[in-house]
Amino acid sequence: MPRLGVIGWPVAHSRSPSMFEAAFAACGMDDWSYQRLPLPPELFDETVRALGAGGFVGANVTIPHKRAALAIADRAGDAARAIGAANTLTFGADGTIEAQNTDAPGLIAALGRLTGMPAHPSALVLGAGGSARAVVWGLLNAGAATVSVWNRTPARATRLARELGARAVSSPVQAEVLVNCTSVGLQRSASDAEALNQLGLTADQVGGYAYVVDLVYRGGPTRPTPLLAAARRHDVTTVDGLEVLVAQGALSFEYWTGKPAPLEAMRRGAGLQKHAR
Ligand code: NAP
């Protein structure tokens, strides 16, 4: 019985079991099964090591632990090599480790999904932590025009520029395309426009946008963060958290099943309904 899993800590709350559940139904896999698996940092090396031989076939990463699964790999794909993190392992028959980073790739797929996306955007991107490290060499990899940075600690965006060949900014600037990669929005704030003060925004510069993208997701799009409620007000089209979740999660089924991902099941997995905008 092929095993799959997601490794964190926390990770209690991670939709990758209820994604890749539906995943195998729609696919025939009854076989193949997928679970959290809580992992402290202190017991990270040694227990990903006997994953393989436990039956495992790979596993996700989360928080806090995707540096440290690249670390531990023997090989890794150019994405994970260039961001310095990973989020997929695939434990080898001959029992060595391969690190493939799918959140760069899965925003961009994201984001190639929408329509009218031009194909050389410009971009801000809130954040200089694991995730906006991310989406800064995804973005600048997929093309975009320009990637501005902006972060509440200005010298970690100054730094996260300099090392991605992007450009810090001091405050937000307009562009075609911001994401959010702080976790600003992620626990309730005492109103809106206090989160979006957090993030150096108003709700009408919101509207400046043409596509907002919140990597924070609280439940799908009947519940938006902050940023996602004001970009909608002003008709900004907008992507969920959620998505980009079933993204790299789609992605990291092709490569450990070699089969097309099942997106539109992995996506009522995941707790999102069909929505248009
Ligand atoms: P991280 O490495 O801890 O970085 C956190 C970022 O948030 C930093 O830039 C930090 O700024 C900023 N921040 C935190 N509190 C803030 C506040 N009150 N005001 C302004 N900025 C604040 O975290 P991460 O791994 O990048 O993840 C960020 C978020 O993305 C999390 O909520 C995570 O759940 C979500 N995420 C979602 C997906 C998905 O698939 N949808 C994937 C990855 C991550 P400072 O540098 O100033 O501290």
Ligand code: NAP
Given for the second form:
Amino acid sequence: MPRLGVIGWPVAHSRSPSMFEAAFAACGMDDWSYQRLPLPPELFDETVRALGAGGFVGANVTIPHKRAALAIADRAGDAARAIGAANTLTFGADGTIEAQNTDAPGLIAALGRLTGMPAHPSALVLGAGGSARAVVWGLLNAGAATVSVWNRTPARATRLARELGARAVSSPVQAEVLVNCTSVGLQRSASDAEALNQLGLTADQVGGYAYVVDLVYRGGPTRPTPLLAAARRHDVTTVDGLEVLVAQGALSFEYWTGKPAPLEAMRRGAGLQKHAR
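Pass me the form predicted alone as well; I've looked at the form predicted in complex with the named molecule already.
All you get below is the one chain by itself.
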């Protein structure tokens, strides 16, 4: 039985298993399976190197392992090498590991479904981890006019910006597109105001952006993160993290199986019934 999974720490919240199971059902792939693989950083290398022998064809990779996923690979796609992080691993029959990055094209695909999006927008990216690297690279390669990077640890933002050709900022600046690549909003313990404060923002500031994307997801469009909730109160167009998850997951599915991804089935499996506003 071919096996797939998603590696992260934490990973219990992941919608990827239900999304891929829906894809398998739509394509008649009854012998395929997909599971969560919770791995603390200290066990990442040892465990991932053993997955191929355990019947795994591939794995998606999420926080905090995306840079480690690239480092462990024997081969990597052009995007993964340029970004410096990977979210898709493929395990060869010979024991080799190949890394790809579908985060960047997944984001661009999700943004491409929006109406009225400027061809060359200005953008602000919050965060400096593996997802942020993919988003910055993707936006710049898609023709963004400027991409600014903010992180609570300024040195990390400076390093990312220098490596990818963006600019680091000491506080969030106004732009047409705002993309949150941090994990803020994943936990429900903080109030909305506290969560926005961790992003260096107030609710009124969020209203100054034309488009707000949050890679974090909770319950889809009906249970938005604090960032998306604030944006919607200001009538800002939003993209839920589930939309990006489906877009990047579809690319992973096609890479592993060689089949066209059943997008609508994957959207339903992820919990999306219609495109989020």
